[in-house]
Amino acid sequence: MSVTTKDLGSQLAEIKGAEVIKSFCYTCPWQCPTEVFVRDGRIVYQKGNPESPNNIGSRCAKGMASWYVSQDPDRLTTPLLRTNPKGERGEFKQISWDEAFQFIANKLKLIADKWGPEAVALTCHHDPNTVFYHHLLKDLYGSPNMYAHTSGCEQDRRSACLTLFGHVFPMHDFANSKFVMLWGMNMLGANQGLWESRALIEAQAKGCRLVVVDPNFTETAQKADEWVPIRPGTDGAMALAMCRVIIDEKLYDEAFVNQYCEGFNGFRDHLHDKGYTPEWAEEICGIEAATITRLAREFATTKPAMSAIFKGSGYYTNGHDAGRACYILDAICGEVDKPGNIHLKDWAPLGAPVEIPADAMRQPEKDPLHIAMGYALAPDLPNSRLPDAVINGDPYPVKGLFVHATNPVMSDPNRDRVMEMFKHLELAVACELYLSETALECDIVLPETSFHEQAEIRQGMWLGPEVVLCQPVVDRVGDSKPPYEIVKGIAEKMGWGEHFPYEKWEDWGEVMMKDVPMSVDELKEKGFWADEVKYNRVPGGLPTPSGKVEIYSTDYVNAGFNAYPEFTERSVIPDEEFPLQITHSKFSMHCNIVTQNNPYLMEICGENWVEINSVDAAKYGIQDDTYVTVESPKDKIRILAKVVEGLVPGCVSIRHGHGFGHWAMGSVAKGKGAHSNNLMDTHTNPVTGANCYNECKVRVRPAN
């Protein structure tokens, strides 16, 4: 009898000996469902749920080594509270639980007394714990600065699908379109959404045709039919280039954009008035004029097909217009919400996780910190900013900070004043795995559990509506806890703690889960939730000022800018003393701060490198696989090189996710790869606030 997919779970579990446990990975934020053995109360295999259309059963490389981060002897395993001075690497006691939560408490009270409750903040990595610090932090606290980490990810993509779709994160149907061109966007090389990565190499093999539009010749542009060799910060003006095209041609979808788009006509003048025609495109982007002619042609003659972009054409300060010009091209074609295109989802019908009275909450009195600084159309906190409020005040005092789950230390530019921010705070806390560079500026280091340790119940990033479950599936490391419990014995000092009345995690699970038509328990036992996708939204209405596509965006016109995309320069251009520009790309196999610690994964990759063009590294005396130092007006760090064909003449592409543990971290990372967040300036995106990563420029030598 042949074994099916469906039931191989259980012969594996049969096989092994081992208890299988739906859950899901949290190694990256896609949180694929998986299948978790467990036998004697370790992990001894794990792969993907084969019901669930986010992954159909299939796992990446870094989550298939996640389990070790559940058994990783360098982990936190109890609350620290530092014992020097700020300004010097931080030194640490051993404290209790109770210590600890006392000690946040009676800092919390004091910073609202003499500053008010918007003097505290938070960041986090979107874990979908951090509701929990909402509940303490904003409901009660009475805090408007509860944040994210976007701005150092796809901000600029989030805030262009905010003011034309009204929708924060699209999805891609790409299984059933005909031609996707991506601008920037390397998903199979960040592995990250395995059911659209598949989706989009079985598209190609029906006949789909793949445009990526990249300076480097990523893993995705390897798999295309086309690479777009475009020059950095450039995507906007080829974008711009191509509605020109397909307008003046005709080609654009009449019936829509008269009924469904707002400022199509004044879009088209727009586009007259400043010129933007291939010609000129050409002499920016370094792409022929009859490319770009022909690209658009393509693009609007065939259907179904999706324009699209993810974090490649932003880290740039014109990278909030690229965007928008990169999804006009969507709309002007009719392509929006249709099977095929980018697809503005249906969300969950999730709750939180407690029930604040309203009589319980406190009103924020100040605006948010990203409004007062005078970003309106920043979808998260302009990260890059948060040390000019610590430091200088400015907009408002900011005197307490909650950091989950990220590493601001390592993750925004400029990583002087970052430390230099911590030495302005009257509280830092840090909710942490590792004793991480950031941690290491705290006043006070929580150890919180893995994913395999705890419960976490959220929206899935799949076409349709769905609710993903993560299980606690081994015991904690230590003294470790998850953030509702922590949450919970902090809000108990504070007075607080009827309002977080949940004795396990199944309690709040179902407050949550009271509107999905599925109990706890069904979702323990199935992993997951999905209902069914639909498709075609545009006809009833979205949510933007004029219930239409924004072509004509009237959030912009609000905040004081164009209301239609223009190309600018880039601020930060090469030149004779520092004639490279900087760009980045990410790993298949490292993500965010928990793969660097993991001996599995650095076997695989254990330090990073700088890729330059063959052309550039003759110039510059560079051979392939040696070390150089790469060296900006700010900073230098020695790299290995990697030379190269597929990559723009005049740039280099650092790849990133190493460099951590040289002062921090583990054992395993300890002293591995280069970090280049240092080489960078601080350069914000004047619109929405986005970190802006490769506004960078440097030069490269043999390393000594």
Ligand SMILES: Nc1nc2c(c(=O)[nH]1)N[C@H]1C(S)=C(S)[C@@H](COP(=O)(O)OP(=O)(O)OC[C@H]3O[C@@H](n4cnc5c(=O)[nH]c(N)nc54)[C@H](O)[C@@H]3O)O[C@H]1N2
The other form holds:
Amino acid sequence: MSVTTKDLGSQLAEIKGAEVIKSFCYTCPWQCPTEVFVRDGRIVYQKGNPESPNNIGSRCAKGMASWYVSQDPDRLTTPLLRTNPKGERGEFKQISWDEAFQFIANKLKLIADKWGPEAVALTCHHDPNTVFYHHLLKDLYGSPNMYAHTSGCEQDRRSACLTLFGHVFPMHDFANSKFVMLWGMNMLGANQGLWESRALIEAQAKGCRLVVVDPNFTETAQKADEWVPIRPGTDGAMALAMCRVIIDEKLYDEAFVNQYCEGFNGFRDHLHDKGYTPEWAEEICGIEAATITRLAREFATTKPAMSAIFKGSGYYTNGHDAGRACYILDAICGEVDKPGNIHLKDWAPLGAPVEIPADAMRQPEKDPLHIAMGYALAPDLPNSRLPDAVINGDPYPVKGLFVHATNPVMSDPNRDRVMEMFKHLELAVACELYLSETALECDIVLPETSFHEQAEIRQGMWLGPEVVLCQPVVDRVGDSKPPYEIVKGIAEKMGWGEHFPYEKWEDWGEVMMKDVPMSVDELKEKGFWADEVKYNRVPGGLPTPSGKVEIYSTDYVNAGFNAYPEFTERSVIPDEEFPLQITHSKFSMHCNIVTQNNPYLMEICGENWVEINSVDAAKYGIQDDTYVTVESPKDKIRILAKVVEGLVPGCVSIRHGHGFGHWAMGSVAKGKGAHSNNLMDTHTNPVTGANCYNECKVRVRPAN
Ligand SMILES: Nc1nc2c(c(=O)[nH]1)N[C@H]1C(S)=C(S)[C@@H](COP(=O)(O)OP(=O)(O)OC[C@H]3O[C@@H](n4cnc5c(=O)[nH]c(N)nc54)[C@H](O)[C@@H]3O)O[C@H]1N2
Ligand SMILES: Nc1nc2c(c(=O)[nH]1)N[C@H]1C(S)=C(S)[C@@H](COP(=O)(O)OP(=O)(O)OC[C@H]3O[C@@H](n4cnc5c(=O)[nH]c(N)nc54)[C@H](O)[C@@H]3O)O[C@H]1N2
Ligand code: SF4
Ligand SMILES: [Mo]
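Instead of the form predicted alone shown above, give the structure for the form predicted in complex with the ligand, please.
In what comes next, the whole complex appears, and the chain from above leads the way.
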């Protein structure tokens, strides 16, 4: 009997004559390498690339359903120019690409002449090929303000990792771990790459203990050995108390801290001076002192172990030090970058696609915004402060904004303020797939191709160095263009066309790949390039000021902050009038605000809801599966309520993702669910510049 390794779906698709193209999925930021089956110009099936270490053939539901974006009738098809004044609901007329390029070039010249090139900024998230915009707006135009949207995402985690390890992006070697402690990281619900979820489950099968610290009994907590239902915004207290137990009981790795850590003795004294004991922490985080002590002992004595964070401990004004404290647990136990630990990922030697000669490069004359705003340690723009720059010229005027594959009107806190910002811009450009809520506030909307219609070469999101390729698999929708062609078009109108000479994507692909030992042709065949996973980079020296793991942070001290993490309360605390604390979490069947126009995913999960504990529900007269009003001091929303047992009383959890499309985006999304981001005021983490989405108190009552 012959044995085939192919699954039934691929066999059927091949039998039906589909071509198989290697690509990657970009429905969520984890960009799994995939095989896309195409017949008669349509995607008929997709699955994970079976050879890739990222997903070993699997895809999630969002990835499977993603073909729809390449055929969605709601997609933008031509460039649009605003015809009515800003502040009114956007009305647009269709224009040609040539007119669009000329309009943007004229405005760019005007802004540079009047305010200087630093008055133009770019933000992005879902960021296919944003790098081309950087070549145009940074290298040639001279703006230092090329940003992503990390302050709306994992800014506190990145900042903590940078501070301690000099490394911006921690990954997780679950496969080799024996004890995993996840703080506010719901990786089986909001997946952080399919291979990580799989590695965690497989490690558990081999005896790894999983402890999940989260106010919510999440999908990940449900699979854990232990759920630690912490009060929101108090992780720092618990992690510091755990450090105290480990140090007092001499359970730390003495050789590691002596050789490779900066400031261990000072940290020990700091914990004593501040009185950070398990009993002290119990009062703050609602977890018994005995549990904190036991977990500290278990963490320190089971090897290899990992204490990892994502966004849960962030989103508060004290998130920076919570993150540091959680990673210091790894540091004092010598659990850094070895098998089974948090992993300081190596990057692939991928180059820039466009080579601008030195004499054509324009050096920025002003500090980038985050520095000028006073956030020297921010890994990215504190984007909740951007409206200050646009509306008030503080710290300097911003007059032009490119929003590339990001929707700040819906994703940032304090929607009112973000919408106000757009009124004050001389030039607002949305580079989008849909007429998003942000696009509606812009002067000009550029229809981009989706990842199914364009090429992209990126760093892969796997443990080892990796390059992943996305290829165009179907025709472009309407007259949409990939970022390279858009940037080239604007550059030509600015007189910089010579720097964008490529006719086809393979030409810039070769430039990017020149230091990677694989040709573009081979990459097209295979879909990815990966090198072996390397461990143990700490002894070789880290890119921190001292070259060591910085428990004592030189950067913090230089920037005027505390050398060691401290626990401070967050700035908004529920009270009698607004007795409940907001938290947020994501959906497994959606990604942020990208998938709500997909009818297949909406059939599974068609609206978002707020979760409330049964004790609170009884107190406020809330029935399961009924509509409620969630009201903050700033705004209120009508949203479906789910009454649950697994949520810390005194808080609610709003599932983020719908409510987008109430007035824009697409016909499927429109009117479904509720948008919570106008409930909160603007709160910015004072060190990292992160958006504090959970700094918000509310009351809940039945809705009519
Ligand atoms: N399916 C799916 N996958 C995704 C996404 C998606 O939308 N859907 N989004 C992608 C993106 S952009 C990101 S950034 C990641 C996000 O990945 P995660 O950060 O894992 O996702 P969230 O659901 O936001 O999880 C935050 C968790 O923190 C908890 N939490 C809230 N406050 C606290 C607190 O004070 N302490 C602790 N310990 N926990 C707290 C919440 O209850 C929630 O479970 O996921 C990515 N993957
Ligand atoms: N209340 C609350 N707010 C949150 C969160 C939360 O948990 N709660 N999560 C936060 C997090 S972790 C994140 S990462 C942000 C995400 O928020 P955003 O930065 O807004 O990013 P996305 O939601 O990924 O995508 C936004 C836009 O990208 C467009 N898009 C999708 N694919 C493409 C493409 O290929 N090309 C182009 N040009 N456009 C494309 C979509 O149409 C959509 O309008 O939201 C944050 N906001
Ligand atoms: S995890 Fe993300 S990148 Fe991977 S298949 Fe799912 S949506 Fe696509
Ligand atoms: Mo995110």
